[in-house]
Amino acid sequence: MRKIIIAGNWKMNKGLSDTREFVKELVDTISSLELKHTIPLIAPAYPFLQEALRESFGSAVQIAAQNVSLHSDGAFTGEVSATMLASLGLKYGIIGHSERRQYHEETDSDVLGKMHKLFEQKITPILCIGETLAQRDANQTAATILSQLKGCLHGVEMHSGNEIVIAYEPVWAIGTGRTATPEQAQEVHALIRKWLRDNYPSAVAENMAILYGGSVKPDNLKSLLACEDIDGGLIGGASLKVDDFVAMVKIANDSLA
């Protein structure tokens, strides 16, 4: 059975005290749950990763970085390396988010380089891919997704399916209130899993968690998780409220019952 990941990407939100209070409440609330194969994960801003790790220590909650540098060390002001993240004990790192691609002009090649940096430190990459509204309207969704998979995973060896997590995020549904229908989301998730099946050992396609990211909230998560190839969510705005986040963790956990 594939694990279900409920991942909250906080982006540039929450300061120190807010981070501390959120994680403490989250840990206290889910401590009574038997989470089975469900993984709650949050990605705070860089300055507060250690505080989140401290508050979540010993719990089921995992902490992720929102990005990582292409460089290992050196004169790169403002950059944070995979080595630094590993020194905190971090286990997950988001790469290729659409906002990094859009605002910082990151390419598939950049994302591939960052993936290797995370691999070197035994940090699991959460690889984001997805199409823009213009690409969807031009019927280029499949071509875009396949191109990103080929570019971001070029030469990457995988055998178990646990090496990375993939997050499909239709850019047109991020922060817009628009959500792909379960059928639209499942169609792309099935495409991704088929590509994995065609390019890697069968275990990779069967075991890899593929998340949906695009205005996920408690109201629509259950219907998304009912789809065969959707294994959780990469969640933005709805992950900033602890009650909503806990509700989604419970929905995910109940879906495995």
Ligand code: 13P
Second form
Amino acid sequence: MRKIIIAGNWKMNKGLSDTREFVKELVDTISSLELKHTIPLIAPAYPFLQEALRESFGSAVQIAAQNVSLHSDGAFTGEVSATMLASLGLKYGIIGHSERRQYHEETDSDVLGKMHKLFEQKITPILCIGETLAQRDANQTAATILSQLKGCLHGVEMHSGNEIVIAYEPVWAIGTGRTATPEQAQEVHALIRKWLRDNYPSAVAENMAILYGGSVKPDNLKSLLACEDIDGGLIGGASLKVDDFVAMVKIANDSLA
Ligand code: 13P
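Swap state to the form predicted together with this ligand from the form predicted alone:
After this comes the whole thing, all chains and molecules, with the earlier chain placed first.
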């Protein structure tokens, strides 16, 4: 059975005390749950990663960075390297989020470069891919997804399926309240898994967690998780309230019962 990841991408929200209080409460609440294959994960802003790591230390809660520099070190003002993230003890890093692609012009080859930086530091990349509304309307969803997979994973060797996590986030569903239907999401998740099956040893496709992102909330998570190839969520808005986040961790945990 694959693990289920309930990942909160906080984007540019929450400062120091909000981060501390949220993670503390999350750790306290989930300590009474018997988590089976569910991994709760939070991606706070860079300055608060250390606080989140400290508060979650020894618990099931994992912490991720929202980005990483393409460069190793040197004169890159404002950037944060994979080495720096590893020095905090961080285990996960989000790369290729559509907001990075849209507002910072990140390309698939930038994302591939970032993936290698994370691999060098033994940080698991959470690779985001997804089509825009224009691409979906032009029947280019499958072509876009396959092109992103090829571009972001070009030459990347994988054997177990635990090397990365993939997050499928249709851009038109992010922050819009317009979730993909479970059928729409499952169709793309199945496509991603088939591509993995065609290009990697079978363990990779079978074990890899493929998350869905885009207006996920407690109300719609259960039906998404009921889909064969959906192994969790990458959640923005609904991850900012601890009660909603805990509710989603519980839904995930119960979905395996
Ligand atoms: P929302 O859940 O707010 O739509 O954001 C999704 C997302 O971009 C997570 O990375």
